[in-house]
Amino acid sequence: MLLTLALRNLWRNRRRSLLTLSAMVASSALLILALGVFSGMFADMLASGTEQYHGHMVISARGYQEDRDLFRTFAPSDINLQTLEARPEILAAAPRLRSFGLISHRTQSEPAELLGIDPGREARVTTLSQKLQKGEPLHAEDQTGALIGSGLARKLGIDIGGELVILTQAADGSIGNDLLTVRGIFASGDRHQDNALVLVQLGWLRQLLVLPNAQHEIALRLGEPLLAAPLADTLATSLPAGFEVLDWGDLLPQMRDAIAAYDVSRLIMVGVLYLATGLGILNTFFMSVLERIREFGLLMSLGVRPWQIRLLVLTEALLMGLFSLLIGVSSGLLLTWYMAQVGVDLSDYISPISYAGGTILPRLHAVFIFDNFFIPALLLLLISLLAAFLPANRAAKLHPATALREG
């Protein structure tokens, strides 16, 4: 009976109910879309800082990431890559060797970072080789090829096929120098990488630095980047003494703080938007209760208990919440899908923004995250019930005789 009465009363004033329902649907759908777009921005930022350069997690000699000491190396036999990749959480592992020096082309010279990589393994961990504007990725058989950032190429005035003169400090105290040929030019959107990074063959850099059979770090790609911190703690216990495991949050603390702040701001956004929606629901049910005082008095005079009156009004609120939830979440899902597949390109109006160690690209696109649907849906139902509780409580406290007289 309560359900039948609730459905009938819900549509007694169709205009008011439809206006309230429209506000609830619009707020939930737009909120889901906004959360999806914000998640997309942070996913881009996290990918630019980790998947393009650092990796989700890095293994190195203790202290190397702080001072980048040329001599803090370890042998490939110290840590087995196949053993690391056997763990289900780790998708790929890539060894690296790093140096800093001066690169020149004709009369132009610039400071740069030389990152020695194994091209096949590195392509499975990071995505810089997929950001090529020109040229082609490095190949294992091409020991004197290099990939160079677009900003650095512009400063040097070099193009595909141009020769770079490399000058750096070798481990034996000599000056390492050699020639490289530019095979590709990448544009990551990150100012540091585009203006100062050169990717070279790991074997070539070992020879230049007189560090045979040495590497500075192993970069790891994970299936779940947000679970990197607990995995790093677990992995650290299985490594030999003298090694450390740093997750992307240790390497990019500003980004970790930014993502943590986003989790808080997401709840604030939901709270502010649903507070306004809750006030609309509160107004709707107060008006509904005032119009039905005589009806409530008649029901209570026929033996309906106060708790049943309260339950009746709350059932109406729950039904309205469920209707709006069904339509709102479906609409939010479609909008998020559209933004995930198509998005909005803003590159004609704004340039990439470096923030917290990552890069926010000039595009709007959404990603599907369960919490972005679950949190708005759950809170919409809670707000509907909370907003209707005061009107329901007032209706339950009516005295039958007084209610009939006032009606």
The other form holds:
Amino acid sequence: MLLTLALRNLWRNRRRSLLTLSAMVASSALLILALGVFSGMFADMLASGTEQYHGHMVISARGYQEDRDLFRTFAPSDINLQTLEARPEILAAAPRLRSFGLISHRTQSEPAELLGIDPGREARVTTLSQKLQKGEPLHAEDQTGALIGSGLARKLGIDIGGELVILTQAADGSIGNDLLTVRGIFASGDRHQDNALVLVQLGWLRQLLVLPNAQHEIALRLGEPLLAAPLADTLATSLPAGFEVLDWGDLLPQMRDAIAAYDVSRLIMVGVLYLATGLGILNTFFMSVLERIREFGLLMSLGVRPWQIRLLVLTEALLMGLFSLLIGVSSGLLLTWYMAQVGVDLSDYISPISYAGGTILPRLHAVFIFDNFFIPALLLLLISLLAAFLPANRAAKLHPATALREG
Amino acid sequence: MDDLRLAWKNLWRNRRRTLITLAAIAVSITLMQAAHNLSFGVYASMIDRGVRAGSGHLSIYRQGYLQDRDPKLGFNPQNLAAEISRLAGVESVLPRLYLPGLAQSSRDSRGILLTGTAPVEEYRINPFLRKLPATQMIREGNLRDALVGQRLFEELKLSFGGKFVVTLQGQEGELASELLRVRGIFTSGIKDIDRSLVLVDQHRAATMRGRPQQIHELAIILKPQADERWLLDQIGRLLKNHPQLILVGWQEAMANLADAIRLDYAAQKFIFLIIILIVTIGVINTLLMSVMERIPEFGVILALGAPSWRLQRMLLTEALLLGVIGMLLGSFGGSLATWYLRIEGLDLRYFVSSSLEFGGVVFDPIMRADWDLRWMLKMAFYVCGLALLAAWYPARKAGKISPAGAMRHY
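Okay, that one was the form predicted on its own. Can I see the form predicted in complex with its partner chain too?
Below: every chain and molecule of the assembly, starting with the one above.
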């Protein structure tokens, strides 16, 4: 009965209701779209740090990630990869050895990071070998093959099949010097990876560094990257002493901060937009209450209680909120879906941007995140109730006799 | 004038509605002006710190150097630096060399970017060196002094005064090694820099490269009030004798920073667009309501012989008044907010660590606004114009009323 009455009241002044509704729908739908695109940028940024390089979580000897000390290694037998992968949260694990050296081709040389990988395992943890611009991934048999970043390849003037001279310091103090052949060139968009990273065979790097049977870290891929922190704690207890488990937030503290800051700025953004929307709703409801004063007076003299009047106005607001939520969220979903499927490529206008230790790719690409829909939807309902509160109060405080006379 | 008085009176007949609409217009102008000025200030400070630590407001390179930063493409500045620093508005001219190489300590090795500079000027200008004690700064001259990024210092297990070897490629492709000594360490907050920068005197770096007179970059730092266009012209004239050199602005030399700012501002503009859309709908709604409830009145006016364009003009005047008052109130609020945010700033230290990097510069966690009066005016008039535009539909509706029907309306 209350519901029908509220619906009819809204429909009585169709144009006004529809205009207010359109403001609410527009604000929520566009807001959801904007949040989806911003989250997409953050997803790209997070991926540039994790899925393209570190992995979601890394196991290493205590302190290794701090200084990347060549000598903080451990043996493959210390931690069993199969046992790790048996855990349901962990999708894959890959061993790595790391070194830094000077890479030369003819008369050009550039400093770079050498990352020794097990190609089969690495491909399941990180995605760099899928970002090949040219050439092919590393094969297990091809011990002297290498994948290099596109920027590095350009600076060195090298192409597929070209020969690289590697110069680095080995563990025994000698100079490690060897040749590699470029098999593939990757382009990830990340400045560091594209300009200063070379992926080589784990076995080859062990020989070069005179570190037989050693590795620096095990990179892990998780099903749920955002739940990495608690998993890191439980995993740490099951490992032998002297090891540490770091999740991406520990490895990239700036990025964790940036994401936390984004969560705050998202709320501010929603708040600012809804302030403007809320004023519009407030206006509409004041108008609609004021023009019905006489009607409310009549209802009250017929015995309707003030709280029922208040409830009626609030129900009208709630209905408006629900309608706009329904249309706004579904058009927001549709827009987000479009931006997720199609997106906008900005690479002609801007270059990749480094942010908080990661890289934002030059594209607009939305992702679906529950909070991006939930927060705007919930706040939309709240703001419509809040904006109707004052008008509802005013309607409830009317005196039947004066109200009747006023109209 | 009559129109204005009538419109004014009409507006105040329904005080509450007018006030709420005014609030919506004013609040959104205030918010947009404050948000824009805040970004404006933040960008300005990012650019200022970025160019001082980086390649200057303007910089000179050998043609083709910027594409791949090939260390072979150096040039001999001769007396160009001295000539440019004599121009009005130039604060400093920094010569720099950038040489990729390998640093080795007794423990480990790392890839580095050996940067040669003029130590005294660099110390005065570069914001990264502000906290560095003068005794730790490298000395002028062809010495072995090196300033090392803090991460690099730790990773190579160096010590103050400790030695390390830098290997890099000479002009002809031969590898050359040189012993350097740690004079000081610095922290910029940018991972890549702290992990890879080694700063030495320009003469030492040039000698290691095997081209003692050459540099890669002349970074020109301008004074705050410098006339950039005039300077571009003057420096361009000086470069006439050096056909192989080009002059570029920081937007080109530091594309990362320029793009970061553009992307950030584009996101903000999108939000502004939504706000304006909502306010416009709100204004249409209010004016439409005020037209609908005055239909009988309009009928009387028309019946008394007023032409319908006068009615429309009155309604448009009401909208204009709403827009102008909203604009004034909003701009006042925006100015107040800017004034506060300029003095006090917005402190984000609670949310972010002190060294969040954005577009290659450290983001100051205390954001400070700055005045962008032209934009504030533009925005205010824009919203005012929108209010007029929003009145068009209700006004047209009022113009089409037939007097007899209107008077029967209630």
